[in-house]
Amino acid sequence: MAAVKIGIVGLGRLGKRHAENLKHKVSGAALVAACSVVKEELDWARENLGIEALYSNYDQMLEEADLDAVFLVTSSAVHAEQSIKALEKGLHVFTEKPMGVDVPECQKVERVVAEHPNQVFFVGFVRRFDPSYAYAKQLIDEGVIGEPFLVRSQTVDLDEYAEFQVKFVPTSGGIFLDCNVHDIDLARWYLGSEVKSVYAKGGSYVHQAFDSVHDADNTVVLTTFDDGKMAVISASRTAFHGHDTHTEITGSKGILKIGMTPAKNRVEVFDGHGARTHCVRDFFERFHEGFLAEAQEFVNCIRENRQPIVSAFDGTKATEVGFAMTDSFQQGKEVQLHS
């Protein structure tokens, strides 16, 4: 069977490690093409990949350019508009989250999306194709910890990261969106239910820069669901261990955790400071096996004529209550969702 043709769009920090994941790692793939505004990474992409088909213009890229898919990873606010451009040229699309910066734009998508069902259309929810948070997700399926009614969830960044995040938050949706997507995606998931109410709470305490883009660098967003079920979502732009990602799910026969020690691998070091494991630094370090894996079930949704378990609809959901959650902390109350 032909490789798919890939063309990349964005190569920042995480834009190179999905390039090399594509280029180097994903079977079935030819990444031929990239697109950058950035000379340097044009540049970088050509000496490092090989790549010769070069574009500093999406739009010139998709006109030009010999391809099947295009793997967006590009700022948060162009990933809708770059999405329905891909799609409405016949390819197949996977977009970074979030699927979109507002609701309108994102139900778009989903109208496209539904105007071309023999595309395939992945959205970067990279938590569930880890392979701890997949395998809880399975034994949920199987019923090992019995009716699934309460997720706590967190996202924790290393506090280096922040003052850069700072000019992004009005391009970006803020820490719910930018931070929390990935949590509200994973909740609903397990819970199986939708977002009936956030109440969010939260503020500047560690970079006061936020407040002046009214937004915050620690929060936490207690969720109820349609059927009653729960979820407490936190997020934080400021550790100082590193990256600390981990989710507990409550059920009627057990619970489940993963990640709680966000732990570099299984070494304990006992010395004259005393007994400690060495921390994971960022998200690609902690989620290196799901970047690859989501990319290649990607590659494989193509070639097997399949669409993938995450849809444009679970891009909406997570948009909707990402700025639901915003609307909350910045209102400084209770918002329902409409049903």
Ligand SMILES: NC(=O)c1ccc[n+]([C@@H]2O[C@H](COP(=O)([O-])OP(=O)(O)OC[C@H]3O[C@@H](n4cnc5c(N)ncnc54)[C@H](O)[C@@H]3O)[C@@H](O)[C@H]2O)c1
Contents of the next structure:
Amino acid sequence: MAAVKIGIVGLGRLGKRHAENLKHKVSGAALVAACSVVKEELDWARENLGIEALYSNYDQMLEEADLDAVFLVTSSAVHAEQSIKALEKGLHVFTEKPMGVDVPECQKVERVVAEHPNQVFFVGFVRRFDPSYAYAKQLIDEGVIGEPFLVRSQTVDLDEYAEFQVKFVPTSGGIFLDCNVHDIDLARWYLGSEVKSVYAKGGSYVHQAFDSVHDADNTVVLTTFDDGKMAVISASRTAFHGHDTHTEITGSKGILKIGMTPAKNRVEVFDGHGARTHCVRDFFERFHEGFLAEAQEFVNCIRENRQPIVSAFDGTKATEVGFAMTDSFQQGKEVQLHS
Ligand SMILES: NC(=O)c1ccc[n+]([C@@H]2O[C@H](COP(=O)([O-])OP(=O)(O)OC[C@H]3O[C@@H](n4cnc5c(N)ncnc54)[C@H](O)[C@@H]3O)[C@@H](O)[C@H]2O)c1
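Alt. form predicted in complex with the ligand, vs. the form predicted on its own above:
First the chain shown before, then all remaining chains and molecules of the complex.
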């Protein structure tokens, strides 16, 4: 079977990593084109990946390049528009999360996806493809912890990235859409239920600059679900020890804990400072297996003519709940979800 011809769009912090995976590690993929609005990133793609078909304009890439699929790793604000354009060109689409930064544009993506049922549409909720998170889902489905009713999940980044995150807010949608969409997606996936209400609190405890963009550096959200299940979802941009994403699921017969200590590996250091493990530093170090697995699954879905486990509906739901959390935080009160 011919390799799937892919054009990557966005070669920033994460795009470069995806591009390297698609070029060197994903079987059945041929990375044939790249697009970025930053000239140095296109130079990087030519020099490091040997890609010749380089574009600074997305529409031009869609018009001219010989593609089966696009892989969108652009700023969150353009994911929806770029997904729609590619679907309407007859291409398969992988889009990084969030699928869109407002609900109506997500719903539009959903409609266009439904109009193109033979094209694969994939939202990059990478944690579903991390071996530990996927194993936890398997255990839940096997009934190992009985009926799950409470998820506690957090996304925590190193303080050293905070300055970058402040600049990122206008295009990322803020801490709830940028960080917690992952936790929201996991809670819906593990609990098998939809969010009914959110009550978000938070503040700029370390970096007041987040106040000026109506965002926060530390947050916590009490989330209730239609059937009375619960989630406590939190985020921080001020950790000093490492990237500390972890999740706990409580059920009627047991508890699953995923990655509670963000250990770099299994080495423990016993010395004058005590007993310690070194930590993973960033999301890519923590989730590099998941990023590769999701890209491989995208290509497999195309080659096997099937849809992935994560749908456009999941993309809309995560954005809708992330938006409600942002509203709740900014208004200082509980927000009900209506749909
Ligand atoms: N799944 C995860 O855990 C995870 C982690 C980090 C980032 N992300 C997502 O990946 C996306 C990119 O994040 P990043 O940190 O790499 O950002 P970045 O700012 O480093 O890179 C953005 C890239 O998008 C390109 N771009 C922006 N607008 C464009 C346009 N109109 N046409 C063509 N190219 C355009 C820029 O040239 C740049 O290459 C974001 O949506 C972010 O939410 C996901």
